[in-house]
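One chain is shown next in structure tokens, namely the form predicted alone.
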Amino acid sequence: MQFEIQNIQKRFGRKQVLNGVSLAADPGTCVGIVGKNGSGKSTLLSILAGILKPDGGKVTWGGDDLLSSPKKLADAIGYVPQGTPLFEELTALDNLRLWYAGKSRDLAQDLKDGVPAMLDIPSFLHVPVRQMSGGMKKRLSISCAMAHRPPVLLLDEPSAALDLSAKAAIHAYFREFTRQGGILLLSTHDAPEFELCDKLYLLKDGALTPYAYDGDLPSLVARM
């Protein structure tokens, strides 16, 4: 099924931050969206998950209306924002119990063989937030996120300010995430990045532009 955004608007105050985006994303595709800070890449993806509400526009997951239906989008995405939404006090184990809610069965099995192993985050499970690097967060984080197994996972600036292990790590995951036919949408200014995507779009004065990318980075800066 296809996931699309059609039209969306978002104001705030005088500041049309949102005006008309729109784009498809088939299953088994990598979708990158780029843009200066303040571009609205951060309140695009909120309004994706459910956070934000939008001025305007639809959000559908096979014909659906996620937007209008809280169930559904929630069943079908899972978001990782650039902070990180853990509980800091408690483990990765502990985190991991609240995301699976009632799924004790499920959780054992993909600390073996799911999400949570492929992350490799059996190697820090007794760990408390507090103490974990950021790429362990940021593996921990995105294991929470597919708890519910969701087809669409949304990720903002899922590589900032992380170690080159961890990037890899996370990157391997990416690509297995689509292989298996999920629908994977990013912000990125991390220009390896870009190599993952199978579309990428420029978003700019509240508008996105496909954009083809060759690997002349001062170029897409340029356009920014």
Contents of the next structure:
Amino acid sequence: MQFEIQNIQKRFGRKQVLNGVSLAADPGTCVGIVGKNGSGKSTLLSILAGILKPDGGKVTWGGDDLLSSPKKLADAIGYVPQGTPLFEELTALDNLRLWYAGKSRDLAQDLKDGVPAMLDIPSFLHVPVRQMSGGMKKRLSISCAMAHRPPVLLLDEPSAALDLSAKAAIHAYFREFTRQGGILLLSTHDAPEFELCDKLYLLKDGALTPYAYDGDLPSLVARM
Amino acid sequence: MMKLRWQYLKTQIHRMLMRFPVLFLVTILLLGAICGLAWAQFTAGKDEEDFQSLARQKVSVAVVGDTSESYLGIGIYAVEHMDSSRFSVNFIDCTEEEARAMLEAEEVEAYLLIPEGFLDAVTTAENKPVTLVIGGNQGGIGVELVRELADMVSRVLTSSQTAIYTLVDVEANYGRNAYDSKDVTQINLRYFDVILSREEMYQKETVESVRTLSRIEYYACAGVVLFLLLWGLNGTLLLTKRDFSLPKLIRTRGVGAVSQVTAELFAYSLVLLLCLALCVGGLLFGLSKAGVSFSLPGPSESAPSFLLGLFPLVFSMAALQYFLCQLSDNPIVTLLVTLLVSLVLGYLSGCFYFLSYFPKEVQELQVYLPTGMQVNLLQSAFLEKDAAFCIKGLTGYTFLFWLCSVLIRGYRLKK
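Structure of the form predicted together with its partner chain (previous: the form predicted alone):
Up next: the whole complex, starting with the chain shown before.
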């Protein structure tokens, strides 16, 4: 099944942020979107996650129009935003319980061999979020987003402000996710993350352009 | 989707309970401050008379005339110490120049000019009127009280004159021996009845609640509402959101603005109720240990039924505070807004001063303010009055604040 975005349009006031954005991703692929701040990366991911409504365009998964069916969209997509979508006062376990609502057996199992286990959540299961490092919070956010086992995972700058070991842990999970047939769509500014991506797109002036990263960062910056 | 909504509610309750120790500590400090204020009020007034005079300031009236004349002096002393006037009138003996100066300086409401030989004129039925001088710019209840006083003095004098002339008639017709008759005794008794029916001298009409509630009841009502208002400062800690990632994300899973606001408001109300229950329990325990007699209002006078009766009050207060915390994503802004709104509403609802001190317009407005209804709901519990208006009003306010909060949350989720 293919994940496809067709001709997405979005305008904020007079500014046309997205102007006919289209792309397609097959299972087991990682797609990266680069672009300077304010280019519309987060807007695009918010639309794909169902947070924002586009002015036009379609998002399909296996032929189904996800934008016209919030239930199908919620089932198909997991989203990790830039912020911290966690309850700061509560522990990792309490936060996971919210997203595993009514599925406590699944949670117990996943803590043994699922996504939380892969991201080493059990090592800080009872730590309150406000006492966690940035890497812990990001790993927990990914675990929460994956609670309903979506085939498509969207991540908005997942490794921003993380240390090297946290990045390595998260990247290892991304590789495993795509190896198992998942589709990863991430926005990033981080050059090492480009290597994870099977396809890279440059978002500029509201449109996506395929881009092949060759290690020449100054050239990329000039094109942005 | 229902499971996620239910889990969101449980998580919100859990989240707020996690902050409970800090909140409770703040609550105890607030309660201590309020108790301190109440104690200062109690000890400032020595007895119920002082409390009454707090609610009704005395009217000062100057008296110009020879008060050294024994009968006139006794008359003024009697009026000054009558039950109906001793809390309301203060006579000042002075010259006419001094009285005029005080009237111009608005230190007295009016002055009475008693002509020389006034008592002789009374006994000989000459017309030597007492002049009542009132400032041209003055009005209001003080002046009305002075007019009442003048009417009362006239009535005393005409009754005295009637008695004197009746006795003169009796003497003329039956001789001095007639003073020994039972008829004269009857006349004297009727005269005393007329003159000494002191409670009927003023027509009294109580319009403010302080006259119908005891001090401790009044301060209990004001204190509870003030406590709940100030507790709202805790709300800024619990309810102000800087990061909307989670609400936005959970909305995509079917928990929209209505469900989010309802769950958060319900959880906040429960924590507020829990804090109040602990404080009421603690206070009752403390009062019983101190040997102070105090019974909770309501048919059963029990703490659970009292708290049950407070539901409309607690939920409306929680809804107000929740709404205020939705106005900004900056905790400092919401803290200041909550503090300002709490102080203004508390002030206008009689939590700091008696309502009778305020203009009539404010007193009328208080009835329709959410905090005014909350105070009135509590007072009606003590007075065993019907509180349907307050309950309906508070339910309406709860719905209104909930609706406004839903609209704000909906707008923010779509931003």
